[in-house]
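The chain below stands alone and is given in structure tokens; this is the form predicted on its own.
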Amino acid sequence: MSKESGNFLSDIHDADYEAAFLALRLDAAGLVKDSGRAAESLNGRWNFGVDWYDTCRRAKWFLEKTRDEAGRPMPVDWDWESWERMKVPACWNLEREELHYFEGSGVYTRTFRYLGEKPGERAFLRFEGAAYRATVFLNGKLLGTHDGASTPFCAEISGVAEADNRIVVVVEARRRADRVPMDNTDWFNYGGLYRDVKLLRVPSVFIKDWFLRLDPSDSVLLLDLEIDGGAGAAPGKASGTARLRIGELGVDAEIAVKDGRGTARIPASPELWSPENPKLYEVELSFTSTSPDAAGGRATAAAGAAAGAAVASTCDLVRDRIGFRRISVRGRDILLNGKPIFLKGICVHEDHFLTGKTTDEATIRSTIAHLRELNGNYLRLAHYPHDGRFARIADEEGVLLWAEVPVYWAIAFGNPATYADAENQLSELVLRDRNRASVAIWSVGNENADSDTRLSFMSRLAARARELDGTRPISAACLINHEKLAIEDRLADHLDIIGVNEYYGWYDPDFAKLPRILENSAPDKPVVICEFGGDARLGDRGSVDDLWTEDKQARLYEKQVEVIAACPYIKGTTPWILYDFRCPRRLNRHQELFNRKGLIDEDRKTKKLAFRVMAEFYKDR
């Protein structure tokens, strides 16, 4: 049936209704760095409706059409203000019992006031995390659609916002084979607006992104910055002068900006950040534009310049606390500030028994406190980007981080759209966190079979990470060649650190294979054992041969660390995992819908016997 037929109803018959919403993407290209900016929180209780059939988008509820062309009232299937209230941020799975396994579409809506405070002001909505696909509307206008559950995105509302505004966000959480991650994972699929929602106000011309780091080989700070040209200038065409100030270092440098870009090399000898000395500096970056109309129409001849001439105008100022350090690889060593370091770590999921993937500062600091008790210096944030506050707090606390995108298991490696999704999530992660000293390693994936399509996919991701940030090692959690009993993965040629997951003594009960594998392998790069371990239910005791007991888990850890300690090229470990976490695929009586490999129970308080084993191992490293 063609759409021209008289009885065509788009919300019923248009199977391709979603295409219009996907045509306008919210992605890394539109991300506005929020470091050092005042933000107005839009958290709180939003009206929420479970949209089983995705009717909001199909029938265009966001237009709020309640009358026909003749002005006659029409019946509608939505009623925003009568809907239940849903907390934002929150995972809907834990807010309503009936939504525990819900993976469809949910509609969030609220109103907010917006009165521009300054001439030429621009405004952006910033979402820190929406699982998985979020389509955003303001006052009936489509702002765009974002894919990816765990990375931030922005939508500009300048020109759309009014004094009183209605925002509608459709969040869809289905698992699909072509997504990143795909439909088969080993963790719980939480849905909803589960991280902060903010309103950012910026000048007409503003600092969109900036990257400040220490040169890997010289006492020089490297700065790259991007200026959004704003109204009255073509996008990215702003010119002017940026100014970087770091008072404690005596830095006060001007940087020329042309066509929206500026770079600089600034001599400095900062005190180096490390886990033992997490030194942070107060950094201030400003931009003064010489572009015509830089202040959104305020630069005029009457302001003191000849008609058509450029007028200088201080447009923007941002501040941040930044640490400076060098991390690199030399041969089989990982170097922090030029000295070999052993990464004493543990994996952690962003999963809380009460709040799911929604976290807060207290939870993050509690996680770091448990790492301290483990005598560790390093966390693997598995298997997706964690809340952006984690890296900021880790900067303060002196904790190194492995940051990862969810290219997990059997991704659709041959699908160009899947690659585009993965690359965008990686880009949003790197752009968000590359100023954070704590982030030591970018990981492009976990446990993927070594196929040609996977090699192409992940090697391109590694190249993208280096394009955005050439100062950190790139890794991935690779698999072992179980036939040759050796560490062997073609992706290793594209990595700086080889990550290895192995579960000898658990999924493969023949523990004797592990020392043989390490003896058979001769990598020319450092190896980090990203995962090992076994399940134990807290309080279940027995012999060291009884599966699911704390005793079996502790003995397995004793055997693992003995072998690991004897291997000269292993330069770090992150056993699986710090806390027990939800996983619907775990259905036996010991697990009861949780992965029980945690060194600490799901209560995030009670330690199992293996915790002590790992703490003793790290104390002596």
Second form
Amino acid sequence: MSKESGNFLSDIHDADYEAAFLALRLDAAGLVKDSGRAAESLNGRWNFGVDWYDTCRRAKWFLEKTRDEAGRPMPVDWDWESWERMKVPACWNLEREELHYFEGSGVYTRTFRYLGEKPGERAFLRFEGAAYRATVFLNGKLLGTHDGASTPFCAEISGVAEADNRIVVVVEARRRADRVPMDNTDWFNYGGLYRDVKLLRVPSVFIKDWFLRLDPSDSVLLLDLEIDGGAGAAPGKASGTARLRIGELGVDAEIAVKDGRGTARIPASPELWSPENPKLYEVELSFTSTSPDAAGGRATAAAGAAAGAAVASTCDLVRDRIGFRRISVRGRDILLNGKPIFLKGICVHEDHFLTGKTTDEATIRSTIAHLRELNGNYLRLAHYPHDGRFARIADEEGVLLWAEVPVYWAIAFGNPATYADAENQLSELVLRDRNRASVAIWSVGNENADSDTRLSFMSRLAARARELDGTRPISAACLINHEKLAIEDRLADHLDIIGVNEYYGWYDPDFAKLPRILENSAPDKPVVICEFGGDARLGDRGSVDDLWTEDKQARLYEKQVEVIAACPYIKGTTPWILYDFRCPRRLNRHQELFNRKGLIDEDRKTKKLAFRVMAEFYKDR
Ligand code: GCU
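Output the form predicted in complex with alpha-D-glucopyranuronic acid next; the form predicted on its own has already been displayed.
After this comes the whole thing, all chains and molecules, with the earlier chain placed first.
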């Protein structure tokens, strides 16, 4: 469609209207670490419009233009305050019956007041999760667009925010072949602003990101930090001194910051974090700037001094509770703090029958309580980054985690934009959680057919994960090579731990293949069975050969754990899955739109027979 034609009307003729919104990305480069920062919640009941044709972005409702150039009133099609209310955070699918399968654009809007509290203060909106594409506007100005349904992103509002503000967020939840995941998955596609939305206030020069961990081999803490040099200034301009304090360890170290970066090796001998002893330390990191851009910061410092604030001479200060441990691979062993460990786990989806992908602390702690009943020490957070609170609570509770990006099944591996999306989601996950002791493994995907493009795509992702964090093993859930009946996947050369999904006794009834496969294989690194299992409808009983019964599921588990226990190079397992979960692909009378492989019913209470089999297996390991 020619935009030059005399009768071109952009809101109805512009087929590539979205390009302008995609030109400004909200991505990992703009992520502000919020650990230890006071955040003001923007959760609540926002006005909400079901925008089937994406008209808000096509017709630019966000500009709120209600009068023409001559000042005459215009007939507009939006009406923020008359719209229904939608809870934030929530999945719209479970908030309105008519939205259960809605995968289009939802328009969220609310007003909020913002008054700067300190000279030079900057402010950011931080979204913990929006599924899938979120385009954010403030007071009619585009702040940018984020892709990815499960990772956090930030938008700076300094210079755009007024005392009274209107935010408009268009959340579009389509499944598409070029997205990550693509349009076919085995879980429910929830949509909306389904995780927290918050306002962060930071000094003009502030600590944007920091990574603190134990050196893999020395009694030394490694710190890398990044300072944002000031609104508009190139981030690399900040210089000054950072200070790391860990009172209980007697650590009080100054770190020189130049061009926005600081790095240090700090001798320390912390008590090592482990599932048995989830020791966390109170960590404080501050920064005092000497670069001219930090006038606001110095003014902040002066103002702070006048106010007698404890951090008067400091531009910025953040805190966190951090555990220090070592996780590594040696030959076919996984080592935690130098000792071989067997990962006694189970898979979980972030799917709750009442709240969908929106979770809370009680749900997370209840999941961990069920893991304890299984005598487990480890969870595979499938198949996408879970809520950031999970790793924080796992730090406290002493649970090891496998964290994963949704490079799931048949991704558009040859599409550069798809790779950029996957790499950005991985970066946002690692930047969010790399200070969490509980996160033990980064996974770059699940069940992807071996091809040259897939190998290139996923090996690049593995390299990116190592670039952001060289301290954790990298894995992926690979498929058995069914022709060779062996664990053989070219991607394994790029992994530290080989994850294997297998469903012998369920999708492939010939269970005898499993021991043969394990005997046929000669992996030179640890293997974890990251999925096995079968469906059982709670309460359905029968013989051990009757599909969909608890009896068959339990017998399948008995046979699986017997073979797993006998294999010398299997160093962990996470059966599929702890809870039954919503899944639109599951249409028979036993499943009724749920995947029923859970050891516990979707009610998250009632256990099936196989639960006990797994608990017994883990009890003695
Ligand atoms: C696959 C896949 C899961 C899926 C499971 C199943 O292994 O990784 O996401 O739910 O099998 O078929 O139940």
